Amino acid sequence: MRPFRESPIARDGKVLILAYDHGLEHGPVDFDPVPETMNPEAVWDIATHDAVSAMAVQKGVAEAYYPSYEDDVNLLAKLNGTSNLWMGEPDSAVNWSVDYANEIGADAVGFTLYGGSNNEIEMAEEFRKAQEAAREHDLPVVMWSYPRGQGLKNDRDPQTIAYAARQALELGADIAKVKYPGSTEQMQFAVDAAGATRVVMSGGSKTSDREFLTQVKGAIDAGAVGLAVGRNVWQRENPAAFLDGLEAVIYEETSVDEALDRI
């Protein structure tokens, strides 16, 4: 692992990246609130905030739109992904290379491991060999590890989301991104497991600025470095006032009323 000061998607520390793969991953219905994220520009431009220290992207919003965006942000390539239209078993098909994430300019790399489906070997052997690779370019390794399958009863129990922390760090991730369990405590439990791998919240659904803010002041303070955050800052009407507010969390470690006094 590269020191995490140094790496390209960190600021200060802490890392706040804009993720943008819910158009494979979800399909449009998640561009249904505000129509115009339909549009990959709507949310590039969003993503030109100083809070937001990197943007996550499948392959062909990557290769579109990233070379007018270079200068302002920096890229996250999000290398497996599966549409929703999928009904098996969880599992997310591998759809660039890194060798190719690196030529068109990543900062780093993404990769989803779905610990605990049955496709979960298959998944973690392929992971190896990004992983590998993104060493080889000195790339960091974001590992959206998120236990989902037929045996698994509750995703968002603490132990699980601990035990998804960990794999993060047994398997190499120089960031383990996942859900925020319920509170303070649990969440600190999770970074304790993940170790020297660094651990950021998965923003999930759309909730209320109070709810959403308040859960990343508990992963904060439980020593994540940050959010990966999708729909809770592009579904909103004004995503520039609310990163403002998440800037205030995450890098200045506000208050949530403090924060909210920002939006």
The other form holds:
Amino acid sequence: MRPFRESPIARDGKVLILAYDHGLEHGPVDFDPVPETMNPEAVWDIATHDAVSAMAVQKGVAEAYYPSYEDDVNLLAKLNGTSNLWMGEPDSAVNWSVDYANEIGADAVGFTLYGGSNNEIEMAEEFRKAQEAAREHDLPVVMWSYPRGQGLKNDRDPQTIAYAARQALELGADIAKVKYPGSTEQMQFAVDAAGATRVVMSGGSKTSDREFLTQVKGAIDAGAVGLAVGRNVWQRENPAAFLDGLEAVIYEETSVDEALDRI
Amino acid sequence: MRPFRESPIARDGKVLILAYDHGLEHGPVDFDPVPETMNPEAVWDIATHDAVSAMAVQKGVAEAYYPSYEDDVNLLAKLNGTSNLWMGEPDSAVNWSVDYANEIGADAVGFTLYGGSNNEIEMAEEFRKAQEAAREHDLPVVMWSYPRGQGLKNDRDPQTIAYAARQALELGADIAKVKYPGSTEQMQFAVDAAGATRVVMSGGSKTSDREFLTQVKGAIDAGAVGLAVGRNVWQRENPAAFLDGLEAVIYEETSVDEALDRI
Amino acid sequence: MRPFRESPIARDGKVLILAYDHGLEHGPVDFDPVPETMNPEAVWDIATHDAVSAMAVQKGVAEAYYPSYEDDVNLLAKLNGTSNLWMGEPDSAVNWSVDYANEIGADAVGFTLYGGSNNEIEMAEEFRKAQEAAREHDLPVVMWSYPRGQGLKNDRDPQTIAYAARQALELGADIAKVKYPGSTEQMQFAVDAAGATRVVMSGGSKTSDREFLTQVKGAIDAGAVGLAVGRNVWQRENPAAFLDGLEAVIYEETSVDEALDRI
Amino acid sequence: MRPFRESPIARDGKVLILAYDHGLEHGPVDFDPVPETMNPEAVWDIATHDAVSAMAVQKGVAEAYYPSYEDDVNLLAKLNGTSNLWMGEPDSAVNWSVDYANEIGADAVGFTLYGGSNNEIEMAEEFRKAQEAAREHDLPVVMWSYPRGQGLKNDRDPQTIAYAARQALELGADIAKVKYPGSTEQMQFAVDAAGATRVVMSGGSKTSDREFLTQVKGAIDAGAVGLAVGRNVWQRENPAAFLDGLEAVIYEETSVDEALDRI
Amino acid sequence: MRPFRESPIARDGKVLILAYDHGLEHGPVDFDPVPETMNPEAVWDIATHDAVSAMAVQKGVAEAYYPSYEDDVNLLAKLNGTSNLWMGEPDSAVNWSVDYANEIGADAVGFTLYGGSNNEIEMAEEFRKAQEAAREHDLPVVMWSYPRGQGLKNDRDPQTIAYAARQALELGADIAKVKYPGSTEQMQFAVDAAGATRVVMSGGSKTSDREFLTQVKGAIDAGAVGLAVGRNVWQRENPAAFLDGLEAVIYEETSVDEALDRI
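To test you: the structure above is the form predicted alone. What is the structure of the form predicted together with another copy of the chain?
Complete assembly follows, chain above in first position.
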């Protein structure tokens, strides 16, 4: 079977991926709320929190910093990504070969697919190469499955999100990272669509503690195995405290109120 | 000669391919009529019916589920496919290398060609690579031969369907999966056009028991070796019973009425 | 030097290539005049006629039928080709690798170049790969040299046909298959332009016995080494008799009248 | 970790790259101010100045001249580049493989990325291959990170320059070569954005001694490790004297006035 | 260093390349003035003249004829080229791999670059592969450096021709073949721009004896190492006599009048 449960990026079958590729995808502007987060060390430090089961970064951030954190953090090599300086039909450059990611010590790989983009077919074929190379190294594969582009009217539509989750299953991802469609019931539809592929909720832009934990709770109740989150952690004043709250909701499946008490 | 007859996907020289790649091609909406079919296990279970000589799935559905069914089901690795989130000129991503399909235990491979699409030439060249790699592994090759795109006015025209069957022969497919053109005589024209390449009827969207069996009977009478079917089986209340009927028509060449009695 | 004269596809330095890739290039409609020709065996049988020095087919037709005819027919592997379902700027898919053609037992390879098409450069580069691979296997290379596309006003212009013949020489084909430009003198211009590359006349659509033999005679008188013909043989009632006539004109260099007597 | 500090192209952790690829990028017109600079030897001679820690050239200029200078100059192989005869959306040809650059004796490699260009994705993927090949040879990688193209309104915007510096970090460059954004504070923002990736200021078109040294001083004060400069050195009457001034500012971190005294 | 001077294609450091790829580039129309030149043997015979240091042909003309001339003529393998049947933005197909050219016995390779064309970047990358492969075989590389296409207003502008010569240096050609810009002084500018890369004048369409020799004399006086010429030799009544004149101007550096006396 597929190498998820025994992988170091899972803790009791759950995952909390701390994503930190915003410097590439959005640029330094994402670090404005908490300027010290521009320094990758600040976020690698956050990732040493027990709740974080893997940190997702681009190649350069792994090369330069992972050697100092490899004992304390699991590395999810985000293989593709692009700047938002370029504003055409959604696409993403493959910036990292799986072989090299494995050499650097990656525990898993991540790959974005923009279903519905004019570039979907090319991206799917790039995904194929990455996925099959990852299989050779027994690395779990996480798909950032984000329908987007000319063909999409509403990328928050529950049918679209369920379709995205299904694409991850059909194409061979171990974990599908999808947007939260708005309710537990709708998230459960996506989780069902994903079949054996596990689903994690994508964090998105920053919201209030309660709002965010409520979404995460909704996702966990729907059967998602966890969360991939960036700004909602490291754009907060006290990320460690908020990770305490997320840890409660995800791994202990507490209520939102109990989790808020831990923050 | 070509490795069809002795292949595990044939039973007495006939085939019934249960197709289940709709989650990728159409999305979860195809599972609405029978919601439990969203769970691949439900359809793999159906595929254990004796009438089913192979199950056609995408890579991820094979990786996750085939190990539990490999004793009871033959695997047809559908190598390419794409979502309908993207609505451009017909094309299809190659999601699976033949080498890896072989490693997973595939008994045959499948490949879609959209003749008449602006992408026909690129697809034909991708087919070449897949076909020649399949030959190295002695895997039979099934072509989903579906003229479609800018150049096509009517993809149900008997001449077009016969042309599609012929393309499968000329390019080196062992089996051509084509639409039913409407009558036994017209189907026979396609079967003749395919020469040594065997023809199977493509199931399409769900119709009544009698209507569907009548088409299948027409195809068998025309010399087709069987059927590739998805929705017309697993969108039914009792797929096993309907497979009993298909088994009668395809393998025993009974009349439609006799087959209906078995359902 | 180049491997033409000693090759099995030449008989006394002359060639008569029976072409049968029309099922791919034109579809089943080309078999309407003599419906049994839809069955490849009917045409392979015709190819056993002593006058036929090679039969040109696509991969699938070779794979399925050549094993039964390999003692009696020489195989010319037509490497590229495409359907006419697609109606864009002329192009052709490479459907067969030279290595695999060699494995199947090909005695020569054939390749279409559409000079003047927007795709000419890509096709020329594909030709390069095929030609150099053919050299490794000592397989003669026949170029279907057909100027066609946006840049062409008149593909029957004698200057254009001579240019096509010259392209075959310059790019390294052993034999150039070109249209008959209309007269012996004009054909001789093309033969001269081809230099050491031998020229064969392309048969084209069906005409009367006398008209066709007169063209062939004109080509032979012009120094062409023979003919590549499809419809003008197998769309006839009695292809064997007509091949007797062609044999006379091509190999014995008889007059048209004498050849007509043999039919 | 990454191979910058111990590399021959650094001197006490600082760098002064003398760039001389203008013959390709801009043409002979850049040599008009000091015509003898059209002769590469004139500029290689300048590069023997102690202040120059590496000379950046295209392949041909390295092949022809580096053997005479390899004892005195460190070679930075500028891998891509293109003429300005072509005026489309920014792009750059890869003119040199890393393996061959290594064979010629390169001490580091350089690569331009035009973030914001329609070609950004393709360029990033070419960068990936070059960067990973450079890692195999332990060659430091310098990215000429120049946002440019359809998507860019102002390539001197401090946010854009910081984004460019960040791209270099995220994609795995050891050094980012960026435009000077106008002030020390703004340059420091770019240096911070680059994290562990070192930043060098890009020289640009010729300005006065004081103006240029003031910019360089500003960059050094901001934490940049040095400068990559072409025209501002070899378009001067006395490049050696000006290099004395640059040496003071960069390696000794003198004031601008003190540096001007050395010129 | 680079393998020019000791190469068989140089005689005392000078070169006279007889070009004969016009059958591909322009078609048979170029042979109209002297119809026997359509036969490659006629031009290969001309190339045995002592003044000719290499003959530049496409692959097919080398394969078919070079074996008969290899003792008397040096082979320059012109690697790319295309017909003028296709009239789009300038581009050129790579018709010959360097490995195969080496196998046939090439003494040098030639490659066209259309700087300023929309295809410049792709052509430069194809040049890279050819140049690096040529280095492995110690074959000198001649670049036909011809700015042409959308970006160019005047391809005879001396600045443009000097830029073309410089591109040849920067990209790693040993010899740059450029148009004659009109005067010795302007040609010297191009020769200077080329640095260590030698420059040869491109012959162009036929002119009078005196006019052509005057241009060649101007190029030699400017420091060019010779000439690449086709039509101005083999479109003449007595090519051998004219080669006597060119030999005088190029190798003996005589005056034009003295050279005319030898014709």
